[in-house]
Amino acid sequence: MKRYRNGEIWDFEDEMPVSPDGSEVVLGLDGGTTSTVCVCMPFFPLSDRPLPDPVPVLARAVAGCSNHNSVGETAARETLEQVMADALSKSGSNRSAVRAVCLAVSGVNHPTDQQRILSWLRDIFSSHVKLYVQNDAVAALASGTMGELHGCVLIAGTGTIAYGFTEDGREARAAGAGPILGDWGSGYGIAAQALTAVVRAHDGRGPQTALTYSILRALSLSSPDELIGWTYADPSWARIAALVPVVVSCADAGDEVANKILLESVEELASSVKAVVQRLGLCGEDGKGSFPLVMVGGVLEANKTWDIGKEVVNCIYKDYPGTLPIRPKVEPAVGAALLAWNFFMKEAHK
């Protein structure tokens, strides 16, 4: 295997001997906007029992953002890399006793960011080693399926997205295109709406709102004019979706502007789902068909009064009333050690 120009941050290596026979590994990464989690599992040999639960996790990474279009390349492999290797290092293994890899990044929408993706892994682990490039929405649907690509998964934290699969492997999803394109109903989303709802407010063009005061306190800010220079300092995706606390407070307290945001947002997300289910036919022929859906990230846990996650479910309810709604037990990191596992176990089956 090459060091890769990272070569350093293999250094720990040397100090290492070889892993022995019986002592191998699974990584599994999430990589999104705002974090990237690399998560050391071990390697269960070929057996017809289920996999132990809880599953047993050797170590964690955590680091920062490894979607591409959000830092760009040469930051994103960077990334990816030194918190696999710090996976690596803290579980007490190295490369050579990785069996699998599964790294689920956002910004992995076409087979050539899967090309590009596992031809550098490749530089990185030798060939023996089974390697996967999926979108972080797929190690999501995971985590609440123990690894079994089969329903639907929703993703509602800094940005947004629905990803679903048969099984038969047909997939389909629909969001996830950024905040440019239209992320309504994520955590940005709601946060810019509730900004532009307090520059409108200020501006005499919208009606008044408790958003303001809640968020200029929030932001340590006097006036609203001040939310322009605040925004473009740094218009960071996560940096705007931290206001959504701040949002579902006022709308908790009856303001009619906050309550419209969050209600405009349900609707964003379960229309979402709903694309999905209809494309892939996961309800069955007559529409009562039941299938998983798996609900991941900040938007969607419960917030006080107002609810984002449960009001998103009932609305899919009305449309699909098999539906039946996973929160995970496992973190997406997780999720995509499995997949590793399973689609290891999947191909030495063939």
Contents of the next structure:
2 protein chains.
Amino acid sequence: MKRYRNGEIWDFEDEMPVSPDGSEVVLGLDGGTTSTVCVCMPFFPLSDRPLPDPVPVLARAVAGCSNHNSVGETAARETLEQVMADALSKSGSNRSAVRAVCLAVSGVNHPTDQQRILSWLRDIFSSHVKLYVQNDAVAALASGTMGELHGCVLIAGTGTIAYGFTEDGREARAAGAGPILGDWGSGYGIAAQALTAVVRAHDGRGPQTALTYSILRALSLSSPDELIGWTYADPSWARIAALVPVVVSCADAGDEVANKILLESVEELASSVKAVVQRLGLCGEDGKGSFPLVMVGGVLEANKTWDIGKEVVNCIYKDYPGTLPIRPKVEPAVGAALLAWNFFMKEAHK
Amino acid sequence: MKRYRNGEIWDFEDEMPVSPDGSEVVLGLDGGTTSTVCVCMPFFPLSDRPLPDPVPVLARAVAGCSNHNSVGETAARETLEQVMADALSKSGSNRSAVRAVCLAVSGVNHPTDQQRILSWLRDIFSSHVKLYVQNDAVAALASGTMGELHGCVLIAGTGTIAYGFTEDGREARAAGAGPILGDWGSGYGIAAQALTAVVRAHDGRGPQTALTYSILRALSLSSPDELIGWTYADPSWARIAALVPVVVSCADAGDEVANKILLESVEELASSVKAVVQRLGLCGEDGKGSFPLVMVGGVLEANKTWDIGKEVVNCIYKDYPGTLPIRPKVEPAVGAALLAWNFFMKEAHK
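Let me have the form predicted together with another copy of the chain next, following on from the form predicted alone.
What follows is the entire complex, opening with the chain shown before.
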């Protein structure tokens, strides 16, 4: 075992010096801007057998934000290390049992980001442990494909990104650039458009809308004038994106303005997927080839009448009838664990 | 003279105990998010004579940001006090010569903001000095109307706002809610749309555009991927808005994407003015009455081929042929000084 970066984090190993039944594990971690989840999965030694479905999860641990762009390098690192230790400790196992780790973290956009995380991860685990670092979108894809990197994933929560992979290892992304750079299909984008519509209705630039009453009530404000103060008091994207259900309710109730905002969001989300499919040729030469489209995130989940995810799929079908929409049954952290296992097996059989 | 809030700021008065020639002055201050300007203007005792044109300015002092939302109450206050002291000191005069002060500061949106600033301003000046606190848009209007509060002002710099006043004291505003709440016509809005267009061209969601080459060159970046890091490293609105000239150059050179962004900005800016004119009935009952439209800010200044300000006026003319566009010959701080004088005279002749 290597030197401890942080003695306290791994103290539990003193009471649990070896894995009780000698069983081995893989760790999968999904690190986002809102929260970080780590799961501990048994290591299946045979690569020629399909993994059990559902995938067994030995333990699950949760922590806060681990995006280094948001909280800084040191805090991100400590959060990641702690959540891995928690998952191992809960599973009754320790680092000597780990065969592979996949960290899928938001904010990993360049090989330099990967290298930086890999280098401190290397200090935590023994040299025989296989370590993989990916963008969190990759884990979301894997959560719908049992760890296979092929197809496209569309994530639409507070933010949005479309990420695609071909079987021969090419990849492409669209959107995921944050709200300043026009991720209008995201939860943040939908909510910001709704807030804008309220301001416009109030100052005479736009039509009246039921969003005014509904949003003011949701925020306990008495006038649209107060929205400026509310917005800039804490411009956290998640706080604003939390208004999406209000927009969907208004659209469900027939409000034209809310309806238009959701329709534009559908167009935006579909255009991200189409751009990725087009660039990677996921649909084959005739445009009719099939490919998995994994759909993840609160914005894409079914609502009462208005189902954003369903509308996005309808919009993509028109151009790519081979689209196979998948709503994952497991969370992205499990996708990361599946990736760790898949990567390990591929390396072992090179 | 009241107690000094900050001894050092007013130390110069010890060497200049009385106004040298007994002449009196008014102070006009324009406090924005980027900078703060204070001018010292002679006090003209007769209200029945028009003020000289050009208005004589005895001294001018400049400081940084004085928006309390940006820098906090204490720093804003010190900046405002210092810049007033500087202007007085430079004019060879002191507080005993001051008859009226108008502070026009961005971030003043509610009567409570006004009251807060008035209360500490009252500590600085003797009780006979008339004190007025306004939103900075009001000074911009006054800079084009020789201090009369009638008509509409459109400001489009980093941000944008339309503000209007009727002769009987009603007022209305549109936009000015910041970028999250959809001030798309602003310099920030134009630049953010241009950055978005570059990202979209890069990831396949949008058409190719000359903006890519021009913006990357302007920012010394080598790939659109680096825009994400550049943008979120320092999301200051002014830093992003500084890209407007690049967008205008591309539109001048015939780039369709840049052209469309500017056309949308024109529509947005015109719609703010129209909303204010409509709500206040500035155009009279038949819609053809004339009213001054004061136009202020870098976005509205003439460019080579593409003149955003001219296009905005053309767009407003279609609905309101009585629009009288004015490009002020003096800066907003002088507008604030003119306001101070006008308010003073109106109170004196009540």
